[in-house]
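As structure tokens, one chain now follows by itself in the form predicted on its own.
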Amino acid sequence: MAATNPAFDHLQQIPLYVPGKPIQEVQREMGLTRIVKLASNENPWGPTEAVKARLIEAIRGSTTEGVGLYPVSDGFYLRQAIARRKGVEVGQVILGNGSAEIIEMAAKAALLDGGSAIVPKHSFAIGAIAAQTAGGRVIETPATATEVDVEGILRAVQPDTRMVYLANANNPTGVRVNKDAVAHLVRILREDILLVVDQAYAEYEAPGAFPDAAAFLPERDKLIVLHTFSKIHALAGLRIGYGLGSLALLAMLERVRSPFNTNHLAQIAAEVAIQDEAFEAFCREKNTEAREAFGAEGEKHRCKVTGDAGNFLLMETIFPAPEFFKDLLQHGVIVRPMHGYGLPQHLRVSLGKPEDMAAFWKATGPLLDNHGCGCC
């Protein structure tokens, strides 16, 4: 019988975060050489040559930088570059080991003395996991694969509610909450509740078209807006993200930020990336092309696809998604089954390069044609 530790029994209630299957693991298990990974919403078009050159320079080292020296603990120079780009003060920017770490910081700060956190159903898993690991109670509010109920969030608020997490656009559903709904939530939500708006995929939409919650920072002290360099900036392997908030809020979050939480290579790569608006525009264009092509090919196979934001799509099948996932693995294609998100017949598919999407449809098309899909 396996030994148990009663002191940690409460951790059994916290779900494990299950990442997308890595390429090396599929190669090892399947004995395949050609693998197409469309599981983790990574950007296949980067990083840029400018980012690579800056990283090589840093790795070679100097008297002021190199992997043998600690990084700038608060990431001042990157925060300064982000502040210039976003039109805020440096003190309104905080860095994290991916934006996921900032969600964890927010949960620690908000739920230090207990309380509840509101997380819509089918949301990015870290929102609920962070609240639970901070000692909070999670209130899951209604949502579907095509809609997030903002009024449901407001109705769910309890006297002990300390945090609300909203991913916009939401991963894995691709649902986007419009500007009026964001404004309503910002203005109606009780002032002492920390509102965390996760905008990891915002850069995939045209500037000015996205309902950016940062526009409401002057109206609400307890609002933090998250971005990441893992998606359009193509720095997922370096793990770095940032949050925007009021001076007072971020000064408090600094108390729960670990020292040196973002490494030197991540900071300098992101400093180059945040200034490259041309690369962002290129990736937006390629992403739009891939989304349109996916929709056209999906129609040929009578495939039901939802989600209109981000660099991924949600595909419904008539049979269990884990089975479809395993079938695709046999063909060297990695996608993400969504049963762990309460969507047992959905797959999330990242949008890759044309040759990657061609490989996906070569494997997927016959499966759909032979077995059917959610709209048949």
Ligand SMILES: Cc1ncc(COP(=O)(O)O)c(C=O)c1O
Contents of the next structure:
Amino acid sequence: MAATNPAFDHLQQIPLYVPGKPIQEVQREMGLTRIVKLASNENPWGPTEAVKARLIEAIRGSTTEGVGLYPVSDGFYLRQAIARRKGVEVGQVILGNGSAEIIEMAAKAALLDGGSAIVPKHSFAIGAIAAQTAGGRVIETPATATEVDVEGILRAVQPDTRMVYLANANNPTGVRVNKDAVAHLVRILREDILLVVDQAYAEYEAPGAFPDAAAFLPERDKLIVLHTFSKIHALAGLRIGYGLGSLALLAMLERVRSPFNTNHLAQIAAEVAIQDEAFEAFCREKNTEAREAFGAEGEKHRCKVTGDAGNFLLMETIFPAPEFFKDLLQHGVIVRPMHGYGLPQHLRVSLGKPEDMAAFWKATGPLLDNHGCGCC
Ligand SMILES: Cc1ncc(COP(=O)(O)O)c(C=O)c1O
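Can you switch from the form predicted on its own and show the form predicted in complex with the ligand instead?
To see the whole picture, the full complex is given below, headed by that same chain.
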């Protein structure tokens, strides 16, 4: 009889992350050429020409850079550019192969000796997956499609709690907690617990208007604030994100970071992107326009749409979302059914270019008009 490893049995209980369907897969399966992908909250407006030019230069290579050489292991130059933009020290910036990898690093560090992690219901899936694969136990706290209960997080704390994950704004619900709630959590949560505040979509809100948890870094040693280059910076394919934290905390995370975890092309592209505030402002404006247009179109079809933040919306359907998703696929439109997030009648729709949204409504409008939406 084959020997069993209890860890593998444990791993089988942990849900797999289900990514958005890739365009090529839908083309192959459906035999369609024109596909509109609104499934992974990517930014359709980039990357910029400046980023592309820098990438081409690096691919051509020189004596100091090229794809044949290892990258700078800790991404010093990009960290320096981020530190400058964010007004922190270089040692307060850590890079990840996507911000998802930093969630994993945080969980690996905080839960090395076991314990529990608190994750609100309907949160971005990697928070709970990372905690479990690090050997932790997940405590799910109350949340709805439109609200996160911060008091519920504080009430759920156990003696063995080592980490709290809060996505602000959350994906897929688009729920954002306000500055008072962030301040309350930062100040009341037991000091030894690592608080991970994931701000992947922060840049979609006007600077100054967003309840940035980084404002509390001087107050809390065990706080890490995450950002990504995958969203407003339009570099999802390069896999790069960053975390801001105290010098002591990041020195600890450095012990669980794989050497060379971010590649050279990602580092140099991100270095250009982080300095381009005009592109961010442009994308923010386009996103606001797309959000308003979506709301207006949704109303025409008497459709319930929620989500206040980010580059996506949540749409309630009267029949199961996976069926709705399949119907849209037939029309070459890829969205994300949210049953895996405990929202069986919700679709998440990323905000694309006007022509992509027009294709979405052309396929969706008749389905809603024939079957109705969540509200009526
Ligand atoms: C809230 C949130 N955090 C993190 C991520 C992961 O982003 P990255 O591409 O940086 O790994 C996503 C991706 O969609 C997200 O929605």
